[in-house]
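To begin, one chain is listed below as structure tokens, in the form predicted on its own.
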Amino acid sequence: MRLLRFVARRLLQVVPVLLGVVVVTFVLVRVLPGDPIRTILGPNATDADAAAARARFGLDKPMWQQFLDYLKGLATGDFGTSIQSGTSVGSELALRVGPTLELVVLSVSLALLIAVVLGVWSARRADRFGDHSVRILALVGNSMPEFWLGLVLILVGYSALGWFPAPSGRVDPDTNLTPLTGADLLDAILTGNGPAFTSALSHLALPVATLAIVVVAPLLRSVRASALEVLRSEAYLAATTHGLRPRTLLRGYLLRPTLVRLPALAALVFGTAIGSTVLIEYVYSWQGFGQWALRGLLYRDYPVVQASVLLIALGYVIVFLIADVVHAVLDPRVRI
């Protein structure tokens, strides 16, 4: 009940923050040089065009009353119209962020499983060669640009040894995959589609690399710090000279102390690998929400750009309401 209550009360602490995201990024995209209209017309377009366009937008009204209908909009579900493609945007997300936030929660859950792995392997091995081992690759995955894995991973996996599919979508057409959540893996188990998971999957494969071994580092570094730390503490050397068995030492007084801090790191490691997928996207041509963020912010297109602001926030505290649930429940002394 008293978990409940902390998250219901954190739910009510969202409305402001994301009200005052709203007020700031409508204020910023207007005030900022630029206009959407003749960005999107081109230079041949005339001024009669031009005041058409902006009366078709909404843009030819003044800013406050631009901004109490986007209000409304947004109190009814509706984000406005793309002045890139004049369809919804709401249509445009849906097809958007399925396969983005895909691409994401399995690249941080195979970062958060290597970490966790690698980092109390290497943390019982301190100073030796092996947790030297982990550590240097642990700074080389961290020193590597997106864009530049991502290709290195092509030309090895595809190019050079063939065992996965051409960067040029996220799955065959020929599978005759039928689309729900846009998650095109997850609509391949919904759907019972055997071969458009497989494909799916193999499509899938080189761009989650990419991306768990960007966002790998930081978390591996923090597992190895809090595993020394316990490894170091009293509770766990008296438990050792009890004569506990390696397996009762590891699963119950190693792991769940070394754990503790891991919520909080991964959530901040989400965003990061958000922001990431921008390059991850264009080099794998994944046609996912960050390729349709950053068109939306290089064409000045108001209504994206305002709902990918709005929706990133509205992530980040979702994982970070996430991270502390998990933080109490791995942390008994921590009271919510």
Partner chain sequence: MAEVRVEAGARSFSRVLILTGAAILVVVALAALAAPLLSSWGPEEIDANATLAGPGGAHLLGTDTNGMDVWSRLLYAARLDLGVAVSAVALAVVVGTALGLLAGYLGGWLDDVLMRIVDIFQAFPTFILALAVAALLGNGTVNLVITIAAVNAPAYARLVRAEVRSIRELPFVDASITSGASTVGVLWRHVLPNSLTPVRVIAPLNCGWAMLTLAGLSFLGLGVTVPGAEWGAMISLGSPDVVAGRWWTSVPPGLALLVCVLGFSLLGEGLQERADARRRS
Second form
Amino acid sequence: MRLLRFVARRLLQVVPVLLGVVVVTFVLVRVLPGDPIRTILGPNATDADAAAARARFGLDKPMWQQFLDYLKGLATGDFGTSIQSGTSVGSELALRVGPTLELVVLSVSLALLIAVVLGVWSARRADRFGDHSVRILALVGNSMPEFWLGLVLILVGYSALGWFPAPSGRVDPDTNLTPLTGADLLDAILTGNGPAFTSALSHLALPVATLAIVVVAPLLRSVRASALEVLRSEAYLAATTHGLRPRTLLRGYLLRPTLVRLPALAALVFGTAIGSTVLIEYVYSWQGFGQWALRGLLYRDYPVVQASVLLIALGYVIVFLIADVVHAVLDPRVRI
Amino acid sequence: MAEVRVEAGARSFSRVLILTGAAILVVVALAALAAPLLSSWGPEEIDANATLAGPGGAHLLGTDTNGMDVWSRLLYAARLDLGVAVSAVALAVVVGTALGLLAGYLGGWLDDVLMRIVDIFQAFPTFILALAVAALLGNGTVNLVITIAAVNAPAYARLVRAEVRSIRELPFVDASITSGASTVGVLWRHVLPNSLTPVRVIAPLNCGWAMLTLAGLSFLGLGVTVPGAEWGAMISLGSPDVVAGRWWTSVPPGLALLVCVLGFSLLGEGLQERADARRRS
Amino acid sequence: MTHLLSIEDLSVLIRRPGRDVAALSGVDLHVDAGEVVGLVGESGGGKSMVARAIVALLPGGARTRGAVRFEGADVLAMDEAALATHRGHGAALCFQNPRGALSPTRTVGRQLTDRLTTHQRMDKAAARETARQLFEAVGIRNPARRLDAYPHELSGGMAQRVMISLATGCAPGLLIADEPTTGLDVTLTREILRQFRHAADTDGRGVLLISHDLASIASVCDRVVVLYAGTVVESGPVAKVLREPAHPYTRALLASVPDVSGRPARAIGGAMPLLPSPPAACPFAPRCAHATERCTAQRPPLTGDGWAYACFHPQTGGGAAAPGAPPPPPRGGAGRGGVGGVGADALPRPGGAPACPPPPPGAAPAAPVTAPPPQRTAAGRVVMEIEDAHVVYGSRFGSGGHHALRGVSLEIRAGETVGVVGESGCGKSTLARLMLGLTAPSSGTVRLDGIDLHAQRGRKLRRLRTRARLVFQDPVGSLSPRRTVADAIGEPLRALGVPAAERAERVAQVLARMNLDPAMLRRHPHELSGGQAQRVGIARALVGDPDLIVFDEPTSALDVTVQAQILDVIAELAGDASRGSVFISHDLATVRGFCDRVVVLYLGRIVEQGPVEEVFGNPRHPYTRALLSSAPSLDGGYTGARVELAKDLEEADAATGCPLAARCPFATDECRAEPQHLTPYGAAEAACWRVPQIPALIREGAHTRA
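I've shown you the form predicted on its own. Could you give me the structure of the form predicted in complex with the partner chain?
Now the full complex is given, and it begins with the chain already shown.
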């Protein structure tokens, strides 16, 4: 019950931020230089063509009128029509979000697992060779340009070794996968399509590896630092000097206090991962949300930009909310 | 005589980190400055006889699709990448610190307004934000500096504000107030110098991140565009060659970027470690 | 006969790059089952190192020599498996800071059952029941409910009780307590210490009680061991070591603590050194008045059986209030001039010899800090006037908030020193902040030099503020980490617009007055010892010639002998007729030393106030009586009728009537319903309507109990 109230209160607090996001993107995208109609129609279009196109998308109305129309649409779940493709933004979104979410969730989960295991291992060997190696590796990961790492993995995994499929598409079209959620791996499981599962997995392997390597570094550093703090704390010292068994120490006195600070960071890293997918999708020609949003941005496709910005902000806020709830569950000191 | 293993490793390791990081950065900076001496080709000079020539011969690291010398561009790009990253972070630190200091110390409506703005900024992953700002502002070195600074400044503002709010409660601030010092005096002489500690550690790490952002933007065509010499743009130009197995157009600039960012990361990590060790003792 | 624990010639050398520290040098001590041994000395003396050595938990870079034998086996030579049983089941440690030593994300019940299942091989159900019993045994109310509490939900006293139950839950042969009562109020301290006596008497455990506070542990220990600079200087039965100490350091340590009975503190110069290598001479010789060439040439061995001391010139006669000591000279007299030494804090004093020579032969090493204050009938003008001040710290959201002061009226005149005492949370520090204008009253007025402090703004306010100064509890923390000492002291002058040259001159003057080396001006706070930093803090308070100085627990963060030095400095300043002083302390004994008037605060209200001799000699309010009764003392302390409060402060809440009603043994329904106001009783005032009946009530109570 308290939890529900907390979630409700937090969602209410989020409303002004989201409203701010809506206003700012709406205004900025129109005020700053760049014109979607001209970009799309090309240099040969006449002024009359442009005016007609403008009228079709309602861009001839005063800005406040456009804003009201936009808000009205939002209230009914209508994100508008893409200037570039002429199709509904909502239906395009539905196709694009699933694959990207699958990519990000898989990568971040993998990174979290590696970070916790390696981070705690490293902290328990603080300032020995193993610890130093892990830290250097984490720093290298932290300094890695993800798009370049993607290229290198393609170079090795596809061009040189041929273990993985060419970086184009998310699943082999021959497998006749019926899209349900857009997340291919999930769809393959839901429809019981074995070949599609294998194909989706092999297409996912390199992008997930790329993203996981990039996001594991900050998580690993944080887990190590946090575990080290616990190991050096008086509380852990007290448990040690009272001769508790290693297993009790690890489970009861090291892991939980170490993981307390992880949710907030995981949420942050989730955001980083969303940013990185734009680059990684580009490298792997992965038709996902990032590619779509990027193209919208480049063409100044107003409805697409507004929808993607709002969606990212909303997603980010929800991820942080989840992180806060998990934190509260892990840490008895947090009151919600 | 029984002996307990010495934990002195921590101190010397932080020194190794700092020195290695600094050494990398010095070497990169020197190479950037000495680019004309280290290469006989100009960064945008086209060798029409050799497009996509492999490494060796007249071109140390080969040429790209346009017939430009990869090694030469690699060196000149260091100037741009280092310059943009460092100046963007410097700008972000100055602006963010000033805002955080005011918001944290004065509180009230100023704090509320500033922090709501920061909230909006932080409702986005930073790279997405950079992408959006860069797309809206358009190309150009100055615009890139502004973009990267704008995206980072809110984090500094929040960091410094939090620091200021805890410092404000410390006895030495009370001591200064009861000494009759003015608000400006307290801020300038006591609060500011003590609130910069975390900034000093984060700034180098942030420089590395700024370089990655710059390169990422250029890779997507939103930053520096070819023929401008920038590592991300070079990788982007070379990326189609990768599928064909031609590594020299994209692997070397990426490696250069990695090493340079690693320099910043090592420096930052070393400083962090040293700060932690100080706090413990 | 083998002892339960016997430490034989233990030396610990900590090797760190750039600085070696001989933490322990040839320490010998033993503890038997069923006895409580006190390990005392100032910080840096090696007390905690002994505790860590017993559980083989030495810091990185430690080299050891000698042996720590527990039931005959050398702990330092144990392998991991042997250590696992020794730690906890052999010797269990109670940590100094119980909140920090409890794991924050596990219920305290689970933490206790973890110990029970590990060391007593219980199953879960049995462990939980035993845990409940253990909680009850250490005095935790509602033990079954508390089992499911997390550490952050516990008060400090409760956390310390849990810590003790955790240690005893390991069923150890030896219980080690590292400063178990630091930060606890006097009433709680006694209760906690009783638990250790109980562990020795009832469960037959050996107990090693580590403390810097001799007076508190004196009552529960069988024997004491005194450490100085990593060496045992004296050890033996409490009756010998604390009553007729032989070693000059033990004597100095005892004399440094003022007593509630009115015996003032005597300071010795210098501070304990951190030795880079085991000492070849007596480590105390540089500070010792009895030192001869022999003392600086060779190290005195620890000799004696039962009662042993490491000294070539052992002293005889009474301890703290030695009859042979010179009579206290008048206040501000020259008797203080001869105190000198070689330690970090020892610097030239005005009118005294220049720095560092051995003390002149005539001067006693322990000059009295304070004498009973002369009765001043007519004090000077009023410098601080507080009228019916309330302070409510509101929480930022929602209602409620913390009512820190509830209607306090107070007047301070030039030339007088007012002591403010009370337990933590009584509003002492809020009162200090109020007088300095750092906290605004929710209602009521605060006038400094007749001007309403909280009605001023801007430059006027800043000028007025320099008329009142605060000396902080945390000496190092009150100095800006990145500013030099010269900057810190000169700040009030800078605010007044004093030109740089004059500023430097006045800073130098006040520094000399504090007996600080001029070279110190360029140092930063972290380079100062606690005593030096507090002298700098006092210098800063003094430099602008203020009308009021508020000392907010100025010595509570310092070591005992340094405390006495600082009290010495403050006593001298307090005698100045041009200025009023307020001395805030939880320690009644220090207040008695040199205050003219005392104010007793309880939960934001003044419950009793009056002349110092009157309040201490003839307390009226039950709370004042209880405070005096529980004050630790070596000299017999408070001699009046004792009063004990029913509950810990943390558990009592102030309802409508008398704030003490929930804890007061004499409370009636009228007390619980009617708020109490200060009423004159003789020379003092107390806020309790039953004052006239209390002596009779106490007699009755004693009668019925008997």
